[in-house]
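Below, in structure tokens: the form predicted alone, a single chain.
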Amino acid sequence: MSLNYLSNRLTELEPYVPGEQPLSSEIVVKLNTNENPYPPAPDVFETIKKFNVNSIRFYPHPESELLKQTLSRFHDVPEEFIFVGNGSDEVLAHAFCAFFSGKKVVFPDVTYSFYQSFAKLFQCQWDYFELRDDFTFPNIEEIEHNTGIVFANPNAPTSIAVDLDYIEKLANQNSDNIVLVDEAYIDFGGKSAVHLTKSLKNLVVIRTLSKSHSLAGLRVGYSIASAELTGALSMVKNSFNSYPVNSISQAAAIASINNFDYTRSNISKILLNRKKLIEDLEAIGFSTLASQTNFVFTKHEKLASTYLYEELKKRGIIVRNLNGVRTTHFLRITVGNAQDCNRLIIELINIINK
């Protein structure tokens, strides 16, 4: 097709590149997309098994009302603070459109690369603020004022979190602009800023059930913000992408949230696996940042990350190789179950001794 038929905006886009989802049976250990290594809560399976298949012929509730009620109780926030979408990435897209389109927005120079993709798609004026050499966040005074701010807490791919005082001060010093905090990994470390949305009218917190709840395949995400900001998100959604979360995903999400004790037990296992994985990596020459996520950000003292990535893949293990200017020496490795982590270490030892 001739490029004359395409929008001028298309030439400026750089689509987000997700981690591999291999179909090949040769991949036996998948540690590249931060999925949970443990199954969802048993109630999720029961809910799906008992789901009334005949109801699929009807459209799902357009605003995911029962799910919003469940999330409202779970987080102790008003129901009108909840917006539900098909995964947190869709919620992020609506947020960029609602709050930053045509305006200035900044985010860390090392972070989730989808932020840049959304900024370009929605024609934002955008820029980075630089993380320190150790990938921690800069002093608040060093972040540009009078602009929208987006960041993940804990940050990806660095796995480092900021405290709630930092978020509160950032929102207060930037009170005329939106501060958006992406909490995809908050259940694995750090403290959630959800309760701050009751007092900070410019704060938006985005969450997902993909990571800690083991529901990545069902695509359920949501945001928590003031009723006014949540209304703006609904307006955007219903103006160009009115498709709600499907009925089965809504029902399964409710079951998972209502069985958070099970999810919490899985989180505890992952934290124990993370601790051992970091110790084992350190023992074979890796330097790993202090993780507050379900992945580790690590580099070897002698071997290049690209080499390690390729050698692991030959052995049926995939991790994430990052090619950014400041991350080129690092691998991001999902914390798997104990068996997967042990297999990873064994193969890394084989590669190092090769």
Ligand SMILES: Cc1ncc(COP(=O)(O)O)c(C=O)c1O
Second form
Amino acid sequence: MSLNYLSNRLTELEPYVPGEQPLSSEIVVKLNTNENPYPPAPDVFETIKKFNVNSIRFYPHPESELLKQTLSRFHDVPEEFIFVGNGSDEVLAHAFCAFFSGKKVVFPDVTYSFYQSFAKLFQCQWDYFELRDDFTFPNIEEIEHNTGIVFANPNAPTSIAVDLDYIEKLANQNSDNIVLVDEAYIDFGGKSAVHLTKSLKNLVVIRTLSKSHSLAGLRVGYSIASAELTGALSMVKNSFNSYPVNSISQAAAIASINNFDYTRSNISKILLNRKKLIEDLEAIGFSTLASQTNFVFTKHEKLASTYLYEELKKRGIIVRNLNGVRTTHFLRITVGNAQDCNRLIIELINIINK
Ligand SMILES: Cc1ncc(COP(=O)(O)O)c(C=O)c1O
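How about the form predicted in complex with the named molecule, since we already have the form predicted alone?
Full assembly next; the chain just shown is listed first.
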């Protein structure tokens, strides 16, 4: 097909490449996309089982009203502060469109690569700010002033978090611009900035139920920000898709949020598995950054990450091999259940001793 048929913008796009979701049963251990190794809350199962299937002939509530009320109670913020979307990726996309399209936005040189895809899609003037050699964030003064700022806290794929003081100063330093904090992994470490949205009118916090709540397949994400900024997100959504979150996902998400004790117990298990995984990796020659997430960012002292990735895959284990300029020697490995982590270590030992 000739490119003449396509929009000019298409030539500028750089789509995000998600981790593999294999259909075959050859993969026995999947540690590549930071999913939760434990099942969703029992109430989620019950809600889906009892769901009135006849009701799906109706559209879902366009603003996910009941889910918004549940999130408002859960986070103790006004309902007008909450915006719900089809996964946090969609909320991020709307945020780039609402706040940064045609404007300047900066994000870390090592971070979630979807930010760059969105920046291109929405024709932002974008740039990186460099993380230090150890992947910690730079001094605030080194980050460009008077521009939109986006980052994940804790950051991905580095697994490192910044403290709330840093976020507060950054937002104050850029008071005429949006500071967007992606908290996809906040339940596994770091301190949430959600309560700061009450005082910082330019702060947007984005959350997902894909990680700590074990609901990646439902596609539910949300943001918390002042009513004004939330209204801007709704304007974008309603210019794109009025009904982004299906009715089953809305109901199941409510059940999960109301069952946070169960989620908390899964998080505790993951944190224990993470500690052991980091120790086991260290014992076989890996150095791993101090993780505040449900994944580890690690490199072997002798063996190349691509070699390890391919050898693991042959053995039915998939991890994420990162090919960025500064990440090329690293693997990003999701913290699985104890059995999956043990299996990973056994196979790594086999590869190292080959
Ligand atoms: C930093 C970060 N933000 C957002 C997302 C997207 O999550 P969701 O499943 O809510 O679209 C991911 C997914 O891996 C992520 O790593």
